[in-house]
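The chain below stands alone, shown as structure tokens; this is the form predicted on its own.
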Amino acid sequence: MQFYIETVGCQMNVLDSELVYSGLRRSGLEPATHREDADVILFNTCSIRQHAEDKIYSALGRLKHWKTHKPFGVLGVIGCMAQKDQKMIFQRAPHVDLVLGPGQLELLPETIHQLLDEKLQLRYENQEAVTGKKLLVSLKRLEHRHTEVVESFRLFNPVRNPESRTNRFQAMVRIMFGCNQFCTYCIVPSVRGPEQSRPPQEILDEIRTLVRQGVIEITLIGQTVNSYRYKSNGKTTRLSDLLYEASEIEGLGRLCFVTNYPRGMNDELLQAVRDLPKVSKHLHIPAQSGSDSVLRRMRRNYTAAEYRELIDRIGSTIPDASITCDLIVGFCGETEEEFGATVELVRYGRFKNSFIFKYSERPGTKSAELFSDDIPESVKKTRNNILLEIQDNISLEQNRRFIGRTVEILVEGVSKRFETGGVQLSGRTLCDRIVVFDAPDDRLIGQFLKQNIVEAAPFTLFAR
């Protein structure tokens, strides 16, 4: 039997995929090349935005032709849309067998190998292949304990098949799981569930695993990744803390760490960013906003000036640090006036990127039931791209900076393959700045390596 898992969104869902995969094929399942020949498909899903969902409700659509040829085979929806959407995804594809949220994923084997059993035995017996739905989610924060919401809302982290990973170099590792920011825009608290921060010793036992397996870069990820707080006889464990016992593992080159929420961006972080050698000087922390009325309307819990005041702190700790930041553009009510706090906030920041999104409306968060989604598209879209534009001139700015310079970076992965033999590797630098350069093969990938800056463009630096 063959499973085959499409994977939408965050990084978390990556990981998810990637944890997945290994349960998977410990439970004896084997991974299938191509969509249409497994007899098992899932689709790990996103709920940030609507275009993730219709993306996903579309691929839905197509496979009913997969299961007419394929009536045995098992179609699950994972993830955040179905913690969200829940029996609506049945309602909207009859033909899915399996919906199962995030916080159940510890179950995903044995649920697969149950489907798969019962649809064997109604083939032996001549049947059609109409097995019962298998609908596993979590329970929903606002209509039971916490602590009952926090115990269904399972840990999943075991230990990951090498194969699972793209890159055999690199690998994520999940230190918390959940929100409890509830930003008024954002479902994440909903589908992710309470915040829970994994033992350190636990995390520290897997960075070991994945760098005996060949790791070189690990990279740390939460909801808030900074955020993550575990106590135990008396003694609390905090981010920082973890950066510095992470750190002395031996064999691991780089350890990055992703996201950040701008509150929890205390000094005693930055003082162990800037006294660890193998710590990224890159943090990721999102503003959404530089205007302070939007701030609040978004529940965001800071102002545009102690946003500020965070960038001047890490510019005195870390001169060397780069920052990237998230703004949504078009939130509710959002005037012109208050766009515009938000470009003065991209140039006082001079982020090495911004992410930028046009607000989508999702049902279930505060800000959908607040307020209305009254910003036109044509609007949303036009200070969409006058916040690129802006970046873009700030991001070239900041690269150009490194022409002439010598960096140090971990080549990832091949660019490009060349027609005349050759290829463009890439890597990135200790702040995150991606390199490209030219080589005669791929066996430079993994390694760190001195390169000389030649030529910058807004988000790439060229090395000979």
Ligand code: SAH
Contents of the next structure:
Amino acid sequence: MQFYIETVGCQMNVLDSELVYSGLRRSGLEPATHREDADVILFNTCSIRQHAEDKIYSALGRLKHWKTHKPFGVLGVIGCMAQKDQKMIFQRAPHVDLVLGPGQLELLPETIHQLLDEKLQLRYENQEAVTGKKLLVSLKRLEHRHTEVVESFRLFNPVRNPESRTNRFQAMVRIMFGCNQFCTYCIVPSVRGPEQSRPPQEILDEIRTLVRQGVIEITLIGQTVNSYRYKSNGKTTRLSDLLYEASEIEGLGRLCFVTNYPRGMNDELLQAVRDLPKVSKHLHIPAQSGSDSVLRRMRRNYTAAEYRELIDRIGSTIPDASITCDLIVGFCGETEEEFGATVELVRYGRFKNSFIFKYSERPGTKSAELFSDDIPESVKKTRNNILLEIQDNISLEQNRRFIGRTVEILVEGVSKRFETGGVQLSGRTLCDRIVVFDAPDDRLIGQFLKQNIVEAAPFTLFAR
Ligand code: SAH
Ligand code: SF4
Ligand code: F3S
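Now show me the form predicted in complex with S-adenosyl-L-homocysteine (SAH), since the one above was the form predicted on its own.
And the full complex, kicking off with our chain again.
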């Protein structure tokens, strides 16, 4: 029996898919090279914006023909949209067999085998492949007691299997699950559940295992990774403590972490980033908006001035740091002045780059309940383009400052193969800048190299 996983969404999903892959392999299933050949197709889904969901529903629709060819196959929807839409998925896509949320991944292999067995039984009995559908999701937040909700989001940390990763040298380690912020526009807290930090010993052991498997660069992940906090025996471990301890691990070359909530960027964390040579000097700190009134409507719990003060503090503590940002344009009621404040923040922040999103109303969130999604799509688009253009110019200016400098990079992979036989390799600096250069072959992948920068584009440095 063969399986295939299709993944969209953020790093949480990428890591979950890796873990699901390992779990399914251990349960005896084989990975399929082509989706159509698989007996089990899974969609690991994202609900962050409407567009992400629309794409999944239409992809599911296109799999109707697969189901006619393989009536005894299993089509499953896992991830955030599974938790959000639940049985509605069966209504919109009746050929789906399984809907399983991010808090139930541990149960995925046995559930798939149950479904396959039931279908096999029907096949022996010469019956139609109509089996019971399976819906496994966590409790809805705010509708149940907190402890029950926490329990219903079961953590999933299986043994790491190098075969499941596309890159041998890089791996992610989850240090916390869920989110407690409840920004008004955001679906994540309801689909990923309450914040839960993993015990530090477990995290450090996992990093050691990965390093033994040949991993050089580890990225610690969490929706608000800098809120990491684990209390045990009267001692509290925070992200900065984890960075110090993980840095000691021999063989580990580089340590990154994403994504940060502005309010938790305390001095201990900034000093750890500055002082630990293995820790990446790149900080992803979404601002979302530069306008106080919008930030208030978004319930972000900081002002634009506080965010600017943070940028200044980073600049004076870690002079070679790079900052990246997420911004939302066209949030409910966003006026030209409010948008102008975001433009100003982007100019002030001089971010390495920014991820800019058009506001997308998510049913079930506070902003959907309280405000009207009243900014026309065309205005959202214009604001998006304005910010993109400003950011592109800043990114280019920032990158140009590297021309003539020598930087150390970790070579990550091949970005191009030339017909003549050579390759273009790509790597990253400690401040997360992409550097590409030509090489005769791919043997340098996984190594640290010094490179001279000769040219710059907004997202790429060129080296010789
Ligand atoms: N936990 C992360 C964000 C995860 S979602 C953080 O707070 O930094 C990634 C980004 O998607 C967010 O930073 C935000 O910019 C964007 N986003 C979230 N909800 C959105 C929505 N409803 N519409 C548009 N963009 C959204
Ligand atoms: Fe969403 Fe805000 Fe949590 Fe980020 S911090 S995941 S934007 S609720
Ligand atoms: Fe999407 Fe879920 Fe991540 S909604 S952004 S995949 S946590």
